[in-house]
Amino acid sequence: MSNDLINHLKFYRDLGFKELDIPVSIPPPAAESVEASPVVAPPTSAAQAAAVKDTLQIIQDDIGDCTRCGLHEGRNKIVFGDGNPNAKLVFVGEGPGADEDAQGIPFVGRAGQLLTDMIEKTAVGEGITVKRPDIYICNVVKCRPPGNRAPEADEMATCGQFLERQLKNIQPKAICVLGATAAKALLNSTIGITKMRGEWHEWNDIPVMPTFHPSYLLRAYNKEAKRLAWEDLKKVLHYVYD
């Protein structure tokens, strides 16, 4: 302590003051070094990853090497989907059969020629210009069922997930369903094909046309189904593309 303030403390003592009322200034501490800290984004939300535009490649990523039912027992390869991912039509099926369990691609045996037969050789006769690989072909299950047989309900139900979101990711003008099985998964419904066939149906907004599926077609005996058929495709084929 200085000696002017040690002689300012007596001269106020002298005076009778037991007490002094300084005020003190405290000066702010000195700064620390902060070290910077990296900003961290916050962890995204379901919502926000929800909102995440959905692909054909991520729900077949999704799919992955799946286990999810039974079929998965028999297969040789998932058969996830074909053509074009912005196609304006598509066309679901039931289910891969031996050609294309082998080579993992939907409608690739004797049905899937007639199917190709059927849109390419409808297309040119309507004046439309439209090959097989400007629409999507699908089916209801990505495995093989033993033996071509039709998919159990649970097994459909499980593949049905996967169909959805594909059909919503592409957003098609109108989808063709072929055959019963087909029908029934997208549309719930308990009613024949042959009943279904020909009129327009609806799946989350989308026009649906249910036809017979081209197997059936194949068979000798079902000459006036495959006439049929046809008409059912050049509905489709002008309400998409005219």
Given for the second form:
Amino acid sequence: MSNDLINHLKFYRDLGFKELDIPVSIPPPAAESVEASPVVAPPTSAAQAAAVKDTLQIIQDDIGDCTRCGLHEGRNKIVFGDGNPNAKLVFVGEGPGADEDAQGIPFVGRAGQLLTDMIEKTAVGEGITVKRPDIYICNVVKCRPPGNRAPEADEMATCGQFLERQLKNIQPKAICVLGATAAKALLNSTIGITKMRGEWHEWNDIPVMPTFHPSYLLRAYNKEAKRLAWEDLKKVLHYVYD
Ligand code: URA
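Could the form predicted in complex with uracil be given as well, to go with the form predicted on its own?
Below is the whole assembly, all chains and molecules, this chain first.
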């Protein structure tokens, strides 16, 4: 193997790529050429993107034992995401809470139980066959913010690259963003969730429905918010599964 090729492959390895999904053909050396001339033009970024297929596993491996922002200091487990890698519907929350941090799985605490019930019971009520394992759930930040505070802008920016790759890899038919932080991360919204919810928005040509965060719905006085969130969820489920 030529040094050029070896260096080229090392470059991809250092970027975190584990596989190339196009065959690389190396032309035979020209019989009479004396001086080596470059046979493979340096790849353009479009060619690189076409050549290397991102996967959820590659993204998770790239995150590794992450120390890119301060959130790593207090975390127990990185909460990457959970569910069907080919899901037609993805839910995006804010960041892990205590239960998620302990288990490494998103939305497994009280808010998660409510979210699971909302999805599964609404689906049954609407005659749609979908269970939690059919969808994919992840968060804007993958490590628990201390005391469950909202993630800071720099933490969201650092972790946002992985959320973007997750969503681009899954390519769902629709995304449901839970609460103001997730809405801000994907839609860069400056208006509140109360004004945004219930209407379709768009991220990279994928329809996005913002709705209330389940933690907000757990508060007893939020009966009306619950009703609205159920309406939003019905819209999402019918759009994706009808
Ligand atoms: N709240 C979130 O935003 N995400 C979780 O995973 C759990 C609670």
